[in-house]
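Just the one chain here, laid out as structure tokens, in the form predicted on its own.
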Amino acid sequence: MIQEGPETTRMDVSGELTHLTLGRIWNRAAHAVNAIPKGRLIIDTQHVKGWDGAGVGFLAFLKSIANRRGLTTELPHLDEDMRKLMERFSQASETTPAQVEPAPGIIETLGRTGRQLAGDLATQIAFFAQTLLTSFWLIGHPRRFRAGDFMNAVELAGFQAIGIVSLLGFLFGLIMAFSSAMPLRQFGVEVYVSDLVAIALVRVLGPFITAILVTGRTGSAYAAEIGTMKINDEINALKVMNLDPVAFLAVPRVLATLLVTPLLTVFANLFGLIGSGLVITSLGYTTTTYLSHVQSILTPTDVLVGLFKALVYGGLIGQIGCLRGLQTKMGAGAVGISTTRAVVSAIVLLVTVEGIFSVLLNALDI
């Protein structure tokens, strides 16, 4: 280190600037630069005999220390190759590191969640409107309707589900009757279990149980099927051929689910009443007594309310399954994510709609 003037310091660097030699002088050179109070620093490399990447890093390190201290740094005798590498070091050091965002707070998290839910609800409403308009358009263009896909969806969502829906309805009727009979037996009015089970099954549980089962079987199948087509670029192929994916894929499936869900609800209600009837007869009452109680408590309005609920549930399930399939992203787990989203979204929406139905029917005294 040579002091050439009151504000000029020269540092002579000589020998080999390689990873084998720099370990002995790296810290000493850094301390020497840190000791310079102010002015100009000249790093003279005229007598450097050899260098490698470590040598370039060493010079860039000294230059960065000098710059942080406000010194003017000059390297007058750099050869061309070393100068180019030094410029790359300078460009890399000037890049701004990525800023790590702080973890969001509770209010921010709630805001983001609310925004996502609102956006997803808006998307579902827009897709429902698109499906409805496309259905009306297909009425005027019946040849564009995929009757084969519609029948396949009817078979998948309807005929193949009759067995499991009937079994589940039977078991629920059995369980509800047993659960209700034990408390009512203390008062000697266990015969009214038939009234309780019949009204609850036909108005609420029958359509709701059927909707949950259709969601797990059919809604997830729609999402997986259309999602796989999305990953395989079949959706893009339809668009290239000027075929609307909503008309080609969604409308037949939504209409099929809309049609078969009330029919499946009839089977769930029927076998649920059979299950509850077995419990009532096992308590010593005759079948005639059970049927008379069911006929006296149920009205056509109750049956129509349950079927209307099932109709709405079927449309929601088909729509959400197709929408989640069309929203599938690329990746190994994308189809699984879409399937999960379809089931979870449908169940949450079904519970919400059931709550809305309960409030409206109570307000309208139906």
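The structure presented is a predicted model; accordingly, all values stated were derived computationally and were not measured. We call the rigid core whatever largest set of C-alpha positions still superposes within 1.5 Å between the two forms. Residue numbers count along the first chain shown, from 1. First, how it differs from the form predicted in complex with its partner chain.
Relative to the superposed rigid core, the position of the CA of Gly336 differs between the two forms by less than 2 Å. Here Lys309 does not count as shifted, since its C-alpha moves by less than 2 Å between the two forms after the core is aligned.
After superposing the rigid core, the C-alpha of Thr299 moves by less than 2 Å between the two forms.
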Second form
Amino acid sequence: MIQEGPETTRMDVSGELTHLTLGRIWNRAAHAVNAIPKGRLIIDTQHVKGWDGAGVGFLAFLKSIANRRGLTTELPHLDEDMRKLMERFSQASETTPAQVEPAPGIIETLGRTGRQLAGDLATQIAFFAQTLLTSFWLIGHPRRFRAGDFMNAVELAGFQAIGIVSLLGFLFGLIMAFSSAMPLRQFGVEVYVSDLVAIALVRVLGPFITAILVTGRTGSAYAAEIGTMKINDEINALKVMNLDPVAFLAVPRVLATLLVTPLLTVFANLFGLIGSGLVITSLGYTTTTYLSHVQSILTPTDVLVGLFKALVYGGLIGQIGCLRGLQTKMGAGAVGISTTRAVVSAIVLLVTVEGIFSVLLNALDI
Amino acid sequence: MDETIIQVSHLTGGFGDATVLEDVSFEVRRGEIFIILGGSGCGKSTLLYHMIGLMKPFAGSILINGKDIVTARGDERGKILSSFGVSFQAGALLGSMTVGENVMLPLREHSSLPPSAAEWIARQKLSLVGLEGTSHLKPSQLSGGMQKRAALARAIALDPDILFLDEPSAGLDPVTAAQLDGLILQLSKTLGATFVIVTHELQSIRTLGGRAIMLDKKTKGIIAQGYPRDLQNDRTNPTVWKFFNRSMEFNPV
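Next up, the form predicted in complex with its partner chain, please; the one we just looked at was the form predicted on its own.
Every component of the complex follows; first up is the chain already shown.
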């Protein structure tokens, strides 16, 4: 491809120069130009049969590397139209895009992330306060409460989730009972599985799996719905109609999850106990034995503790979903990001709050 | 008719660190059709968002009926907001409600009317914009032009003094766009409201014909003001001339 004279290098290009053929020679040609020590580069295009934009770009590219290395380039056989087009290409490659900021170092990244997290926490607390205050304000202005939206949210988040939450509870009861029955059997005390499962389910796992389910089903839906409204200017439309998006959108939804999560927890608990009962009876114990064990170990406090937790989780999930939706930036991708953020922050928050509950309940001896 | 209804003074604003508008001052008179025009990215919509209180300016004041929307809070702000209606670029009708419910929304939330009366008035407003019999439909079932008209119906639901319209005819076919311009002229006559219209559609600008300001990206402010019929013959400013003559080069004959 390259014939050398003294101080002069000739590059013969022939055949089709299109986006289909250039892939094979692009890098090789670039290497070849880079290998020329100095002098003059003549790119001979008289045997080229066909061109497209990529072909012109290819020549402009070769020319720009040659120029950077201090070579003079000549394209003797290029017609006037091509030459004009190529000049435009060269101009484009010489205008450098806007300065990209250098990537920050580890310490800067840590600092920024820390500041972002602190800011995010502050926003969440502020939003919590805002939702609370708006709810109180709505008590004084009941006409402004979106009862229809609230009922709709209760149906979507609550009634439609009963089936799946019951199934999940049932399976969890089954799995827990089965996997704890195996080790306990070695000591011949598998009947205590019922005590273990009942306490774990009602106090911790029932509310928790319900909360995870509500996060996935409803928290994400809130974020996506409100996020889409945000990018469609619907939130702005509400604002200029002097309708507070928190009162209009967030409060009915947060109240719905707040109400619905404890109710769903009741179903999770009930079906969880049925699931574990099934395992116990299959181990040869009677239903009566199982029920008497459950009855003797569970106190009303246990049930109330679980339901109270569910209430708190429900409020948190609804809040995070609405907040993330309202924080949505521009474009369709932003809705996806908000939904992800809603689910991730809700789960992180749930685990954290669960930890706080465990410590507190232990300290208070409840 | 020369009474000032909106007074923007020394407005500087933008997003984050980026200033889009710098020291912009102008006034809108009661009852006129006032046009804000300019090329893409010149800050037309940003100016509008400042005027309707969705963005806080870095500096300056925006008086609507003599009250500053920038500093107003609570009930005072509510009063200012109720003095105008806004139709957004894409309509921004609430997708979860029907067209009728959208138009009824301001009536239900801000008036003492019983639901049946609000519904009646909403129907009237819809027929005013030529959308009879659509109140039971969802916004997604309407065409782009119908959505914009429905948004207009919602904006006039409470009979505001001022109507802000963001690109009312953008993205519509020429016939629908012309219908919408005709509708704006007709509403301006029948309602007597002040219209503030953001647009870059030459044909609309000529049809509406109201007093205009032209914004420019480079100067971040007003580069020309006056009536479109005068502006299009102005040979003193190349940017204005190019805009009105749809030309890339400045070559007035």
